[in-house]
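In the block that follows, a single chain appears as structure tokens, in the form predicted alone.
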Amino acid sequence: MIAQQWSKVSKELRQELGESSYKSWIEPLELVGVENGIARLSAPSRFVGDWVKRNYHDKIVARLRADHADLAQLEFSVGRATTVSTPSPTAEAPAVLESAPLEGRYTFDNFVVGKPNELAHAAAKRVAEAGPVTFNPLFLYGGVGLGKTHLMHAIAHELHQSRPDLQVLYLSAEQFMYRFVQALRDRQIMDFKNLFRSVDVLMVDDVQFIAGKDSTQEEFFHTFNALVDQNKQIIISADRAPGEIKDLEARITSRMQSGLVVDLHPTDYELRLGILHRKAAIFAETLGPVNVGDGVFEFLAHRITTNVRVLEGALQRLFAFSNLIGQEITLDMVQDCLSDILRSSERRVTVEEIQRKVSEHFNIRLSDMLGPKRARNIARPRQIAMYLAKELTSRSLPEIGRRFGGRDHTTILYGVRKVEEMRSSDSQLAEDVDLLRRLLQS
């Protein structure tokens, strides 16, 4: 009986509200029961329930009174919105939050912390505590596979567990743009504005995709301002710093830089090694225990350097292969099983290219870098070049030394270690190193 009543009401509302609004707000609802003048409905999220109650309460009550004369109000039992599902470009998609699970693996417990990402991790944990908003927005940036999306999902997971009352919306910038365009097309722009400006925490991934999209940037800017004015938390990620995103409006860049901007640096050897050990324990739980030979983790951490996803995929392939054939993972197996990954991960940057790029960056002569001068303005760039040569090429320390004017390998090692130590304390040096790395790898 209840199902039939709700079906009838839904059809009437569909005709009155139109297909878009119906799919967005009415179709996700279910009538649970009517008792003591109260109609109880279930909604996919508290946000949807609140929206319907605020905008369609009287319309629903009026139609339900045909069967329940004493009906006076609506109440909702709800779940929580977690993310926005990716709509098919050709599908008719609702312009609202759709409940869908976040990636279960992307939690703080599964995030391996090292020097390159410790600040980003600490900032993400602080935001996930849902205390007073201390920096807004939190802007995370870095290359592919360095953990930006992992931290975004981890924040959402933590917030849902500790503060289920908060409305947390996670979506990509591309999805934001799609929904904005759809709202314009369907003349539902006020619904769109109210939807995105009523959340407690807005998380936008890969914000560089709105660059050059004037109308989308305009709406994003006003959404950003509205939430900040309400002291609502905003978390944004991108593949580069705000000031480096081409065709992003200056006012948006300024707004993004007004909070905490954190760089997830490329992984170092120790962090990659830690990730491999952590992932191996996880894979062992799902694929079964596997024996890993000496030197395998060290070899992978040395050879696959730019992308954690590739590193994880390589290890998963090895575990699956070893499990299927019942053999230990050895260095020979790694060479055979991962030949394609290892070829694509070969370091193609030359020592000479690094020396030229570093000399240009610090405006010193290449002959001075390779010569005996020890002045600080020469010695520091020389050490940075040594560090990058060690990180970005497969040359041994003696080989690198020969290309730096015949220096001993211990001198190269000292320079590498000096830069590693200073990166954590000298922010300018760290920025120089990261910029040079990106230029050399681009």
Contents of the next structure:
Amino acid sequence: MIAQQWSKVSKELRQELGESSYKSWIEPLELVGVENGIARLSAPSRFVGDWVKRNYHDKIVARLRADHADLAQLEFSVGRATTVSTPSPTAEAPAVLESAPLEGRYTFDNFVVGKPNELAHAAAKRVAEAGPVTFNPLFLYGGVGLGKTHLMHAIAHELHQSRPDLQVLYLSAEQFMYRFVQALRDRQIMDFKNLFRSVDVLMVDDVQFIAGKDSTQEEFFHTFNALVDQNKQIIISADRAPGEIKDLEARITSRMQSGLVVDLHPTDYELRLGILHRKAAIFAETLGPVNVGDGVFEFLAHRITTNVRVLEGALQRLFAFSNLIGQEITLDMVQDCLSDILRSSERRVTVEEIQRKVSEHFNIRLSDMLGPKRARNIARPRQIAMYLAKELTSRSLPEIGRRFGGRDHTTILYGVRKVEEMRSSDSQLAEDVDLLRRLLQS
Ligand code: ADP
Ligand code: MG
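Same protein, different state: after the form predicted alone, show the form predicted together with adenosine-5'-diphosphate (ADP).
What follows is the entire complex, opening with the chain shown before.
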């Protein structure tokens, strides 16, 4: 029935879109079901799903309406869902809990390791070995799009492979809350508790979501303790450190801090470049090879710095475009195709602004920052400002040198290196740098 409807629709689309677009985008899809005004389609990858949604959503909806008058929306799924069944589901309480579907591409193989994420990666790898639990929980935190969800899915994939006997449950804190509220409403709270206490590995993504939600926090705390008592591994992610999550109960915060807390730092240029190369290889698997002109990756890694998701979206768009018009990706194409992204990610931070903010933060005079004084309490902030100037502006070292009272580029390089080095050993300095970076970028 559904299959027939879909084959009719896809035939029509083949007519309309032409053979090559049809082959790339429509043929790989499958209609899974239609319910409550939503048609669910499965796609071989998120890439294809996203593309179809962006470009053919309305066309598909319009055609499916022939059979489903109330249809309003398409939803795409990728990869397989992991299912955790209750120990003994009874007829009245069929509490089967499906976790969020795992993204098939989020594997360790596809995760590019660099300085900013090497610790988080190593910790995730360790947990994925499923050896004796040495730290519990593993708490991963970092800004949007830096790979927290990717790492958690990678752990789940690896465990599915190597330890199919283990019950691994991944879900977002929002889903945790939703399940909990549903269980309360349906009077199935015992099932809920049994279920969560029966898993071997529990991963809760974006835990900051439950801050301020009192009864959910309470339940989460009990679940957490029960699993820790059984020596079951827990992995948590959040967008900031445990102590910085407002309205999170103190006892939960302290529990979170009792394991291993690792952060994912903002990406650096090398990491972004590595990620672009890796993603390009992945896109090429779906779309066939695409030629990428000289300097394209470097340009993107240089210009799109905030969020790996945006970087990936940009590359995806270029690949799709290049695939459609059958030409290589050139710097000109980048400018045309990505003008919106490039404009919005243009950071207008200037060296002068950095110097001003850093001076204020460390309570020193701007004239001292630019002047010759070498005392530590002046020299260190100066080096931090040099570092931030290198990171946040597109100025070259000699240009930055000129703006620091005519210093030589080697002095700037020394300052940048010094701060890079100290960030890993001096946590106060690392915090200052992160804070300043956020201030300057907001
Ligand atoms: P977060 O959960 O931290 O917001 P995600 O894990 O959703 O971020 O990552 C956003 C996107 O960026 C994903 O497509 C992910 O694959 C990609 N990404 C982030 N970091 C890396 C990395 N180091 N290597 C490869 N891909 C990455
Ligand atoms: Mg995430």
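Computed from a predicted model, the values in this text were never measured in an experiment. Numbering follows the first chain given and starts at 1. The term rigid core refers to the maximal set of C-alpha atoms that superpose within 1.5 Å between the two forms.
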Handout entry: Thr149 C-alpha relocation of at least 2 Å between these two forms, rigid core basis
Key = no
Examine Ala122 after superposing the rigid core and state whether its CA is displaced by 2 Å or more between these two forms.
no
Please check if Phe362 moves between these two forms, taking a CA shift of 2 Å or more relative to the superposed core as movement.
yes
Using a rigid core superposition, the C-alpha offset of Ser10 between these two forms in Å is 37.7
Students should find the CA displacement of Arg395 between these two forms, rigid core aligned, in Å, to be 4.0
